[in-house]
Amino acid sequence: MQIDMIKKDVLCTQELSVDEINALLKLAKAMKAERYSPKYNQLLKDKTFLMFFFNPSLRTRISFEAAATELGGHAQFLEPKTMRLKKTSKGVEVQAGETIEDAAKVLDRYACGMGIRILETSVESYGDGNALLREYAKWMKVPIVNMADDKYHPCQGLSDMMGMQEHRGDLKGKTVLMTWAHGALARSYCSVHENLLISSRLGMNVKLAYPKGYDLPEEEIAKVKANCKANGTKFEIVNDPESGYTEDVEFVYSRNWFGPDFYEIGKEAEIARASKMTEWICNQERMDRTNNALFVHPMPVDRGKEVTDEVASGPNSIITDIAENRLHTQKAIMAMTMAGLKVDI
């Protein structure tokens, strides 16, 4: 079957086809392999990437600027702040006054594709960030890839499988323990949302960990429940630090996420309340009640809060091999979408 997703945006991997998933992470598995081949230096020649950053990034910025790079391309780093933008009711920023559908237009004869990251302190309310992509997405006709926002994550997610394929291989009928973790970063869902959504898409058995009141958005849960029901798998949660660490567990996920409440206490009041709850972290003595586990995170880690240096330093963890795996999806992302590569799978 030869998969074609030209001019498909990528917001939520839970809206491509798993067939669509397995042919991303096929390509970006060659592309690895085959990193500065001709058969993909050239894809994305003399073509223009642009990158919307309403917040900063380390991996994300580079990992897309060395894709395009590597593509061919060039990649435009674009500021909110430095284009006179103005905030509408909604929490939703457009440039110097002008409607989403205007600036989008114009952006649109630019660009092969664009990016945009806008994560939960740059919006009012949860889910703004997300409907911002959504309006972009809605009145451009190059394809939109979602860098992050308050909701999900799809190039995470599938750095993430590729990761954990690459060590593990087939990962239908293993277990995934995603446990929420103390911190001080007050983080938001979409790391956590996509890998939920996508290890239970691809027939992983999903553990969901963590202390009563820091229950994840009921929609995603649900999104969840229905992929493990589909593929005949085990969803369940756990409201304590300890007992989600089993002998059935190949990946741990050990991660900070802000309560519910959030966007009304505030980033100070979460992190005050969360940084109290020190039994809620990734340790190698939790590590070793499972089934020699691979450690799992988007990074940046909070060491000594989500995880110890024992385990995020040590030989089962596949951080920095996902971070990786950043640049190598991102390249499938665009080449399929914007260069018009199929697949064979």
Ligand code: CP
Second form
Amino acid sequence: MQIDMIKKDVLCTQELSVDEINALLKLAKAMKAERYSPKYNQLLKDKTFLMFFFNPSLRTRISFEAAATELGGHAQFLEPKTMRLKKTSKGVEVQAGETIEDAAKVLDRYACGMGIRILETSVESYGDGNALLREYAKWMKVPIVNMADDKYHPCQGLSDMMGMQEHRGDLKGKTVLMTWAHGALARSYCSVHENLLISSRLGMNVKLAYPKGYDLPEEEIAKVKANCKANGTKFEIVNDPESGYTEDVEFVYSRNWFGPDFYEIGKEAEIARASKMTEWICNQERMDRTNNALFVHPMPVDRGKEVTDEVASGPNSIITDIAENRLHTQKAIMAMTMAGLKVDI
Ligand code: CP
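Could the form predicted in complex with this ligand be shown next, to go alongside the form predicted on its own?
Complete assembly follows, chain above in first position.
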């Protein structure tokens, strides 16, 4: 079957078909194997990809810039202060009387696609960041790629799966433990949601561990449960830091995320609360109770809080491979949605 994703927005992997996910992963692996091949290195010749960042980034910005270069095109960095943008109680809008509709329609004429990152303290209530991406997507014909918003991070989810498949083959029937971890960074849910959604979509058993009070949004958990039900796999929640580490677990993803009241209590109160729960950490003694599990994390890692150095730098850590895969999965997304490359699966 041939998969065509021309002009498709990539906002969350749950909004792609499993065939599209598999096509992107297949192409990303082929691009990794033949990184500078003439098959790929002119796909975006003379074209510009826009990268609009409301929040800082290391991996996402650099890997998208490299991806555009390796496809023969150019990536342009945009930030709110250079575009007459401001934050308002309704989210983000353009100053000087210019609406998102007008700005988006103009940007659409310049670019082959646009990525947007907006999360954590750049939004005033949960969902505003994702709503902004959808507003741009409504007015732009070129594809919008989510570079991490307050709900989803599809490029990260695809890269997680690519790394996990590279190390353990077909993921069907294997188990991932997603566990909350303490820390001082008050993270949005995007990477966590995306891993839960795409791993359950690809047939994995999902075990979720978090302290009481740190529930993820019900609508996302309902999707993960439905994915597991459709695949005949298991979904389980535990509320203690120990019992998730069992002999069936092949991947451990240990990550801080903020509580559901974050936008009411604010960052300082969240950090003060989360920092006290030091028992929520991934360590070697816990990893030793699993099926030789691999350590997964989107990075940046809060070492000594989310995970010990021993695990993060140990032989079972695949975090750098996954970070490298950001480049390859994003090249695949750009090639399929912006250059019209079709993939047989
Ligand atoms: N994982 C990730 O998106 O990293 P950056 O925040 O550094 O882009």
